[in-house]
Structure formats: C-alpha cells, structure tokens
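One chain comes next, on its own, written out as structure tokens in the form predicted on its own.
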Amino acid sequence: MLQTRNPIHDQWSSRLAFIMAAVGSAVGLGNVWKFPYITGENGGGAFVLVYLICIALIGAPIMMAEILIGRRGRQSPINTMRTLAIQEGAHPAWGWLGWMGVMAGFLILSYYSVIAGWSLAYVVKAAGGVFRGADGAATGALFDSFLQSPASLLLWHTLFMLLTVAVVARGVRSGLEQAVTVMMPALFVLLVILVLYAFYEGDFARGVDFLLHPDFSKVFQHCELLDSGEKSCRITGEPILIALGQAFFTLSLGMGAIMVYGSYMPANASIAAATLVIVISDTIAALLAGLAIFPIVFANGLEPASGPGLIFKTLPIAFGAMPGGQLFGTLFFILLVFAAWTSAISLLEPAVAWLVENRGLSRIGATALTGVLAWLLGIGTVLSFNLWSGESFQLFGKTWFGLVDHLSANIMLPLGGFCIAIFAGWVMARESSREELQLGDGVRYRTWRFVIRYVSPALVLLVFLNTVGLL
C-alpha cells in the first residue's frame, strides 16, 4: 500500500474546520461581486446554466483531484507536485504546475485586494449614512467618483492587504481556522435577508427570470456597456470561457489554494463529502447574490451589464431605502470584507508555505514578503480605474486589471485545472487516488476516475482551444 507523506505544516483541527476554510476560500467576492456582474454582461439565465454545467462536470471533479493531491503531498503546491511526480515515476518537471497555480493565485490576490478595499471603504460610507435616500444615479455617481481617486483606492488596498497578512502570519489554526469559523455563516444569513428584501421591495419576478430563464442564443453572445451608455453585443463563444473561468475562480481551483488547504486536511476526512459541501455552499452563495441584486437592479431601472461596480451601485439603493438600512448596510459590507478576507488568505498561503519550506524564512517573514509583492502588483489595478484607464495604457484592448483578470481567471486557472485532471487521472496510479479518496473501487470512484480522465479535461481543452482561436 502506498503511504502519504507526514505533514510538514500544521493541520486543521477537524474535517469541519477544513470545510469551513475551503468554503471561506471559495465563497467570497467571486460570488457576491463577480458572479452577478458577469452574469449581467453575458445574458443572464443561459450563462448561469453553462456555469452550473461547468461546476458539475469540471469544477467538482477537479476540486476532488486537487484536494487529494494536496493531502497526499503534505507540502506547498510546488513541492507537492514535484514530490508526487517522482513518487509516481513521472518527471519532476511537474513541479511547474505548482508554480503556475501559485502565480495565478498571486496575480488574483493583487487585484482581489483592491476590490476588497472597495468593500472596506463602503463600510465607512454605509456607517456614515451616505446611502440614505440615494437613487441609482446617486449611487452610480458616488462609486464613479470613488474610482477616480488613486490615493483613496491605494489606501483601502493597503489596509486590506495588511488584514490579510495579519491572519496568514499567525498560522493555520491560530490564524486561518479562527478567521473562517464565524465569518461565513454570518454572510449566508445576511444574503438570505437581502433576498427576502429583494422579494418584497424589488422586481423579483423579472430578476428571477433574468437569472434562471435560459436563452441559449445568448450563450454565444457577449455584450459590453460602452462609455456612451449603449450596449454593444457580438457573436462569440466567450461567455462559455467566462463561465468556465468563473467556475475555477469561485471554487479557488488551479491557484494552489485548495491544494495547500488539502495538505492541512486530516487523513481520516472524506474528500468526496467535503467537496460536495463546498460546491453546494459556493453555488448557493452565488445564486443568492444574484437573487438579491437583480430584482433591485430592475426595480430601479439600472443596467444589469454595468460591470465590476454592479454591487456597489445597486445594494446601496436598498440600504438607503430599507428600515435600519444604515446599520444593515454597514454590517453587510463588513461581512463582505470578511468573505473577501477568507478568500484572500487562501491566495496568499501557497506562496508563504513554499517560502517557509524552501527559503528558510519564518512564517512571519514569508508572509510579509509575499504581502508586499502582491501589494505592489496591485497598484496597477488601482491605476486601471483612473490614470491608466485610457487606450494608451491598454494592452490587447484591456486595462492592467482586465488583462490580469483575463490571464489568471480565464487562461491560467483552466489550464492549471486541465493539468491537475491529467495528473490525477493519468499520472497518479489508480491505487494512489483510490486510497486517498477512500471511496473503495465502487461506482463512485469509477465515475470520478472516468470524469477526471476524459470528461473534465476534454471540456476544458475544447473551450481553451476555442479561446485562443484554434477551433
């Protein structure tokens, strides 16, 4: 029987602690901030359907693969991939897959911190009663004005990165585990309350129809809101790629986070059961966010394809009108910060683990170094919304933020997921994956192995080749 490696780092105290941490990594700005606005930009229900298919056939199987690889290696993603490749008789160059995952997570953290900083700023705005009585025009103007101030964006970006560094520096149990056990349940409660408010005060029927009624023609149509306020649409398969990228982004796949969290997972915990809970929780959070936001969008005559600022232009309208909205809005943005916080620490952790293992740094020193580098890279995102927003600062028609987001979420994560599927399905011995998954050799294991070997990589590859123009 093949044996797993002994843990190098600390471990989660229980299976529940791992699930809470993984849910915290998955449920964050990707659900509450990104999912609603990309759904609005890509046609609504048709996009949601493609997204759910990507989650079921690609996201969940690859998450199981990434967790089992992490737990079997018990190291940082880079060292885990190299060690397991050697153990399975493959070339140690598989370590590059760990490098790509860590770099993807690092790039995402650089702009994730900036967007999370917006939430921090809006905590102050909500507490100050800025949203009271505001309509769509007022909240839109407030947000646009906020983005035009590089100094303000940089301040909140800095504060959020400091919060992230503070948690990661404390370690697995004292930092990461304690941070997630309270924040996530509270966020779900507030999301449900927001949905109830949208049901009574928003155009709920239209919101549900937009979110859940599929128009398959829109799967091949990508729309963008122009500066003139008009919507421009073109025929493309890009929404499918965006749905795939969102599945990887929201589940934290291919970025080293789930792999390194899996390396801290107790040996007797069920990977399949944990994955099921994580995927269901993440999907529910995304759908709840859509049901909370789109009814408010339509009730106030706003455009669902209004881009990254959607949540910062629509939810303040509700907070400004509902009883107790000042307090409730403040609490919501605090908890949105918490959701972003739990995801950000998972993005920083893989690089920190590698520095501790390979460069002899203390955990505090490794965390400080990676935090500063991610902060510096995030300055490009800060400037993308103001000083670098013009065409002269764009590359391939995208701002720095748009380019980093596209490269990481739509290219690196799917490519990393494809390689993880290949490694788990074709490189690892059948006995290795079966032993780690603890599913025996029955229908469940055989189904997973078939999907991870054939279905998941084929779907990822088809979409990826279409993206780069080879299909």
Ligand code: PFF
Second form
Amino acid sequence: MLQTRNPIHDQWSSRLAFIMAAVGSAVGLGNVWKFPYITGENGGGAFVLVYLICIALIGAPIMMAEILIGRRGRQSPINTMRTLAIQEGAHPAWGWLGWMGVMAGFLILSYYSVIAGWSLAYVVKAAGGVFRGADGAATGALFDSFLQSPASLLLWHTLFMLLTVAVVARGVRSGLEQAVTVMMPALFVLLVILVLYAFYEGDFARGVDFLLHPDFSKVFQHCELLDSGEKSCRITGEPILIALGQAFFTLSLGMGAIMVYGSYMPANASIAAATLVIVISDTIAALLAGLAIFPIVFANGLEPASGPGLIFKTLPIAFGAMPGGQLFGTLFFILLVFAAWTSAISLLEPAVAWLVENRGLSRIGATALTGVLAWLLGIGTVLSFNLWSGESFQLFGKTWFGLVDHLSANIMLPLGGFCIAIFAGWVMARESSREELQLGDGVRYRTWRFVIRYVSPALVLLVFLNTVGLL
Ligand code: PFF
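Same protein, the form predicted together with 4-fluoro-L-phenylalanine this time rather than the form predicted on its own?
Now the complete complex, all chains and molecules, led by this one.
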C-alpha cells in the first residue's frame, strides 16, 4: 500500500511538472558557470571523468533516495527526516540532517545570488552592444573592472535575491512550472548554437581534447591564476573532492532541495524515470557549456584556470564576433539568469517550508526572513572580489567566497548525501523503499539498494579520506 500522508504544501500538477521543476533546480550556474571554471582549474579530462563517475555511482542513486524520502515524508526535509526516522524505529535526531541542509542552502544561495547578479549585469552589457569586436584582453578588462565596484555587485545581488524571494513567496508552483517548460529548452538550444559557433570559429579540437581526453598525470593537480597573472599549480587530493562536490552541487543533492521537490511529487510518478531524465539533462547541459567555452578559450589564448570569471571573459568574445551576437548574447544571459533563478528558488524552499510548518509563519513572512538572511551573507561574497580579495582577508588560503563555496559544496553536500544514502539504505526498511520506488523486487531495485548501501557511501568516504590525506 502506498503512503498517503496528506501534504500540507502544494503539489505539482503532473509528473512532467515535477521533472521540469527538478531539472530547473539542477540546471543552473553549476552547469554553465561552475563546471567550466573548475574543469579549467583542475586539469580538464581526468577531472571530467571523475566527475562523471561521481554522477553515475553517487549522484543518481542518491537522487532516487532523496526523492523517495521526500515523497514518503511529504513535509519539509527537517520534518520529513524526523517523521520517517520515528516511523522506521530510528532516532528523531535524523532531523538534524534537514538542518544541515537548510544551512548549506543558505550558504550556497548567498553566493549563488551574487554570481547570478553578474549574469544579470551581463544581460545589460550584452544588450548595450558592449562586446562588439572585443578580444580576450578587452573582455577580461571589462570583467575585472566590473568586479572592482562593490556597489554595483551589491545592487545586482539585491535584484536577483528579490526575484528569488518574489517567486518563493508566491509558492513554488505558480509560475515556475510554465516558465521552466519554455525557458529550459530555450537555454539548451542556445548552448547548442554556441557549441556550433565554437566548432566553426574556436579551436574545437583542442577544446574537446582538453575536456574529454583524460590526462591522468593531472588528476591530482589544482591550478589557479594569481593576481599577478601567473599560474600556480600544486599537487593535492582536492580535485577529486571538488569533482564529488560538483556532482552534488550540479544535481542539487545533499541539502534537501530535491527532497522538498520530491515531497510535492504525485504518488504515481516513477522516481527512477524522473531521476534518469534529470541526471541526463543536467550532464548534457554541463558538457555543452564546456564544449562551447574551451574552444573559445584556446582560440583566444586565454587561460582555462582563470577562475570564476571564465565564462564572463570567454563568451562575450563569441557574442562580440558572431553575426546577431548582440541579440544572442542578450538572450543567452537572460536564459542563464533564468536557469539560476529556478535553482535559487529550490535553495530557499527547504527553509521556507520548515518555517511555514513549524513556526506558523506565512509563506511571505518566511520567505522574506530567509531571503534577507541569505542576502546579508552574500555581502561577504560581493566583497571577496574587491575589498576583501587581499591575503590579509583570507582564511585557510581562501577568500570568504572560496571558503563558503568549499564548505557548502565540497563538505556539507557530500556529507548530507552520505547520510541520506545511509538513511535510505540502512535505516529505512527494505519494504519502505521498495514500495516508494515502485520498481518491483527485480534486478533494478536490487541494484539500486546495493549501490545505495555500499557503493555510494563507500566512495564518498574514500574521497573524504583521500582529501584529508589518510590514504
Ligand atoms: N544545481 C544548481 C546548479 O547546478 O546551478 C545549484 C544548486 C541548487 C545546488 C539547489 C544545490 C541545491 F540544493
């Protein structure tokens, strides 16, 4: 018999609506902005391979676990974890996992909104024809001077946060479903156009080689561009951890975003099928972004390891040179903002759902409160690129932004995902997960159960141990 706990929040109107919303959450800055720049810093193909392995063996099974837990609990992640733990005869302290997710969501949203703000600013630049005829030096200078103004970064950050809060306050269903259905496919089309441009005008062979041809001598090499313009590389276990963190980040896993969306999912929808669609779309989006960017990077003598500014320095060269580039560029950044928007919404939703359930706040009140908190935290990221970029403001060799990103994406999400795997694989009774997944008791269910019990948690643990230097 299926669980029939009554949801207290909205439900998606259909199976497709859930899939679209989850794809909206997954596909975002993580694919278009973060994936290319961390691939550039971590040596290319070998990093991408480790990332893809993490997606398949850790991300996909944990996504199924998160959705099934969410749908069974039908509440905010904090209450879902608590209730299901009690129901399965475990300790209610599992609710803490929901708390860690809420914290990770705040941390991520705080900088996500700043970067989405950059994209908003670039909509205006693209529309104003600023990129016309610009070469790599010009786009680099444009971006660097943009970063030097904390006031304008703050303005764009504020604007984006307002956009996010506006949607979450109205309830994630209204508007989101229809908008994602149109905008997501449009973003894919634009990415394909950019790849075609890169094919004809960029150094496509070198780009593909860098992205898809693993050079295992670089698997432990992490490079960064120093302020002086020099490249500094060191040997470390970190790239593996970054690849793992990115698998969680890009799929919106480990913090309850997909769990809370799962809790609004209709009971008859197939979790495995939905997961497949989400994971494949997300991976295609990231690879397309990489295929669009690296050929342009190499054709223009740019540095793949140039960090968080990579796409903002690279793509404008293409928009400045291609016919109709002003229109394409504008459209591209609009769609990027939109993709970020649908992700940001899911970053806020777990906290808001909990405040509505437990603190009796209205949706509007809960959203305003959480939005302001994340906005405040974001100021640290705004300053990380100018006033606080110097070494005296760094902790563990990282800026505020670097630290918040590292802590949330590389530590908290994998840790959250690890606990979710343990919960779904070991705490929940076999009957519970089998009933929710509706895969029968055949090879598909057994494979998932084996992977979620042994493979995914062991791999996460291995990566952690490797990073701490125990292996
Ligand atoms: N998956 C989003 C992206 O790739 O841009 C970011 C994200 C959204 C991470 C929601 C985590 C999350 F819970």
